[in-house]
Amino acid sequence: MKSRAGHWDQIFSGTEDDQLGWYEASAAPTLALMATVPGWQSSTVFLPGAGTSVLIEELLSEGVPLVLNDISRTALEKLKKRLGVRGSAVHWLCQDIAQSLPSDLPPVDIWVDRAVLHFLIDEADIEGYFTNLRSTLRRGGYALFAEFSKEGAAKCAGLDLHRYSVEELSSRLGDAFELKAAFDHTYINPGGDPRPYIYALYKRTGSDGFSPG
C-alpha cells in the first residue's frame, strides 16, 4: 500500500499547480478571516498542509513570519523553487500532521488549516492532530480551517474525507477556545465542480493543560 507521504508527491509530481483538484487563483476567504485578527502581519503563521498555495506569497508580502509544513517532500520542494530567495524566511517543515511536531518550533500565533484536518479519518490521526494544535498555538492565538462541509464531496485527491460543522469543530478543540467567526463558502474547482467548505476562526482564550513549546 502506498503510504500517504508517497501519494502526495505522486499528485503533486504528475500535476501542475493551477490544475490541482484544490487550486484557488486568490486566497480571499482566508485572508478575510485573517485580517480579523490584530495584528496578524506580525504573527507566527503556521500551515499544518502547505502544498503549493498562492495563499504563501500573499502572506510573505504581507511580511508574515511563516512555517510551514507539509507531508509531501515533492510539494515542498516545489514550492521553495517558486519562492526562491523568498523561501530563506520561512522555517520548513516536512511531516505528518498527525504525529508529533518538533520542540523546537517557533511560538505560533495562527494555525491555519486550508484543507488538511479533513484528509484524516482515522480517530487516533485526528486526536494527534489537535494534541499538535494545542501543543503549539500559544494561549491568545487563533486557529483558522477551510474544511468541506457536511454537503462536501465524500472523497477528494482520491482519499476518503471527514467532512466538518461548526460544531463538531467547536467540541474537538474544547472550551479553550472560542469561536470568532464562521461562513460557508462554496469553492469552483478547476473542472468547474462545486466545494462547499466551512470557514471557521477560533480564539485560544483558555487553559487546557497544553503547553505551547
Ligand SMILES: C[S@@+](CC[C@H](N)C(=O)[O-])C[C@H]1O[C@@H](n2cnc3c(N)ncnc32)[C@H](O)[C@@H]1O
Given for the second form:
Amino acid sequence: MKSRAGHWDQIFSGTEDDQLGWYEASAAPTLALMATVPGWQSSTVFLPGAGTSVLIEELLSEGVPLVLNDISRTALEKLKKRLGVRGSAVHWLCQDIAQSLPSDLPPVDIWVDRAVLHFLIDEADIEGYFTNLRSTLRRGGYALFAEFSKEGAAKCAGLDLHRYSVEELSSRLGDAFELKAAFDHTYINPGGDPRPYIYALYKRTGSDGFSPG
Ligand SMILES: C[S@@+](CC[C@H](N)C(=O)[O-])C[C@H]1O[C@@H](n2cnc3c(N)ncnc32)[C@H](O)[C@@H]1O
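Having seen the form predicted alone, please provide the structure of the form predicted together with this ligand.
So here's everything in the complex, that chain up top.
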C-alpha cells in the first residue's frame, strides 16, 4: 500500500497545478478573512498542507513571513522552483501535520488551513493536528479553516474525508478560541463541479495551557 506522502507525491508529479482538483486561480475567500486580522501583513503565517497554492505568492507579495508545511516533498519542490529567490525567505517544513512539529519553529500569528484538516480521518491524527496548532499558535493569534462542509463531497484526491461544521471546529478548538467570522463558499473545481466549503476564523483569546507565549 502506498504511503500517505507517496499518494500526494504521485498526484503532484503527474498533474499541472491548474488541473489539481482543488486549484484556485485566486485565494480571494481566504484573503478576505485574513484581511480582517489586525496587522496581518506583518504576521507570521503557518500553512499546513500548503501544496502549490497561489495564496503563497499573494502573501509573499505583501511581505508576509511564511512557514510552509506539506507532507509531499514533490509539492514543496515544485513550489520552491516556482518561487525562485522568493523562497529563500520561507521556513520550509516537510512532514505529516498530524505528527509532532519541531520545537524550533517561530511563534505563529495566523494558522491558515485550506483543504488539509479534512483529510485526517483517524481520531489520533485529528488530535495530533490540533495539538500542533495549540503548541504553535501564540495567544492572541488567529486560526483560519476552509474545509469541506457537511454538504461537501465524501471524497477528494481519491481519499475519504472528514467533513466539518463550524460547531465541530469550535468544539475541537475549545473555549480558548473565539469564533470571529464564518461563511459558506461553493468552490468550483477545474472539472466544473461545485464543492461546498465552510470558512471559519477564530481568535485565540484564552489560555489553555498549551500556548507558546
Ligand atoms: C487539497 S490539497 C490543498 C493544498 C492547498 N492548501 C491549497 O489550498 O491549494 C491538500 C494538501 O495537503 C497536503 N497534505 C495532505 N495530508 C497531509 C498531512 N497529513 N500533513 C501535511 N500535509 C498534508 C497534500 O500534499 C496537499 O498539498
